[in-house]
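First comes one chain, alone, set out as structure tokens in the form predicted on its own.
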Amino acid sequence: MIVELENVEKHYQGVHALQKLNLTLKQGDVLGLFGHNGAGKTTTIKLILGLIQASSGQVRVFGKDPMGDNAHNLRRQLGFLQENVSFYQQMTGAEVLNYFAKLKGCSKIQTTALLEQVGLSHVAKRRVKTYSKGMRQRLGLAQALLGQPKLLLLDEPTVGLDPIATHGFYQSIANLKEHGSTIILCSHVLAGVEKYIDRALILGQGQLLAEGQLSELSQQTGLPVVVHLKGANLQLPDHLHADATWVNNGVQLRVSQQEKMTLLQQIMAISGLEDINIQMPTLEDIYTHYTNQLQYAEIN
């Protein structure tokens, strides 16, 4: 296993930042780590990086204690990008990346390729103080990718990136996964993440709210499938009228995920049908469901 957390807890002066968290990641896994501010995401990342000690439980990275005697060599296999990235302002982008490459024992040849990959080769000789926020974020991505890390931890990696740069970033993630890298990705932009992750882990106030593949979590929530039928003169069967909401140029139906195929078979023969749009529960829907459950439990 690449990462193993067993009954891990972290307390700060009476505050339970993390409560009995269990997690395993194998080679090539891409995990989406989600939760509100203060949910425990950063604490989890710091524990894996070996920056803090767990109050109880066991943390293992590549089978070893990330705070043990071999921590220095272990960290050479890691890549990390924090949310608010900061670099030496008077150095050029190339100098910054070469500096981190030396620390990590990487070839300078790789820095040139990474600057090209993140779209900064044309400003490599400019000082970082002249970079925009998005450019600094891309430099941070290049730093995190040095050495083709076996474990990559990314905290809000697409902050400040335009759509083209964001697409390029996720292409880099896909390439790293193909080469066996394990990735933990934290993001508040849920809509852009779901098709790139294998599993999601949702935290709330230090507690594990849900963990698993999106298809599994979607089934567990019981959230409905929304089907939009378009047509100016739709003739719905009588038994569908009770669940139908009439909207401009069509009808909206909500059914359970188990009833989706039966409904589709029924509506294909509807007179006046011009188009069908099927909306499955999204990652944002799943996240909202579990966080609302936590809030409801607190109130009651």
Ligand code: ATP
The other form holds:
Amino acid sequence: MIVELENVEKHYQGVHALQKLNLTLKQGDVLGLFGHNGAGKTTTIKLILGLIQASSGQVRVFGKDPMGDNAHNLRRQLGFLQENVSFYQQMTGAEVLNYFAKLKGCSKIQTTALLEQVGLSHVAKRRVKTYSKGMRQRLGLAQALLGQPKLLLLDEPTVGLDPIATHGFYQSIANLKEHGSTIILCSHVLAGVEKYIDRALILGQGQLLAEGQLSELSQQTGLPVVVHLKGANLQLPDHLHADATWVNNGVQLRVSQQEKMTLLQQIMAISGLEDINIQMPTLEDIYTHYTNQLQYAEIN
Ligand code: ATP
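Condition change, the form predicted on its own to the form predicted in complex with the named molecule:
Full assembly next; the chain just shown is listed first.
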């Protein structure tokens, strides 16, 4: 296993930042770590990085204690991009990256390729203080990717990136996964992430609200599939009227995920049908479902 958390708890004076968290990640897994502000995401990342000690429970990274005697060797295999990354303002982008390469014990050769990969070659010789927010974020990504880390932890990696850079970033994630890296991606921006993660872990007030593949979580929520039938003169059979909402140029049907295929077979025969659009529950829907449950539990 690459990461193992077993009944991990973290308390700061009076604050239960994490409670009984269990997690295992194997090689090549890409995990999306989600939760509201203060849910415990950064605490989880810091525990895995060996920056803080768990109050109880066990943290294992590559089978070892990330705060143990050989932690410096272990850290060479890690890549980390923190939220709101900041660098030495007077250094150029290339100098910053070379400096981190030296600290990490990796060759300088790859820094040029990494700057190219994140689209910073043309400003590599400019001082960081002249960089835009997005450029700094790209430099942060390049730093995190140094040495092809076996485990990559990314806190809000796409903040400040434009759509093309965001796409480029997800491409890098896909490439790293293909080369066997394990990735934890922590983000409040849910749209667009789902294609790139294998599993999601949703935290709420330091507790695990849900964990699993998106398809499993989607099933567990019981959220409906919304099928939009387009057609100005749709002849909807009587038995479908109960689940139907008439909208502009058509009708919307809400069905359970299990009933989706049966419904699709039925609607193919509907007269006046011009087009069909099927909307599965999104990551945002799944996230809202689990975090709403938390609010409901608080009220009661
Ligand atoms: P955000 O999305 O806002 O970054 P997060 O999910 O990363 O939030 P954490 O930073 O892990 O949340 O914080 C979890 C809880 O632990 C919060 O209640 C926070 O106030 C508390 N906390 C974090 N660090 C400390 C600290 N050093 N001392 C005291 N409390 C802390």
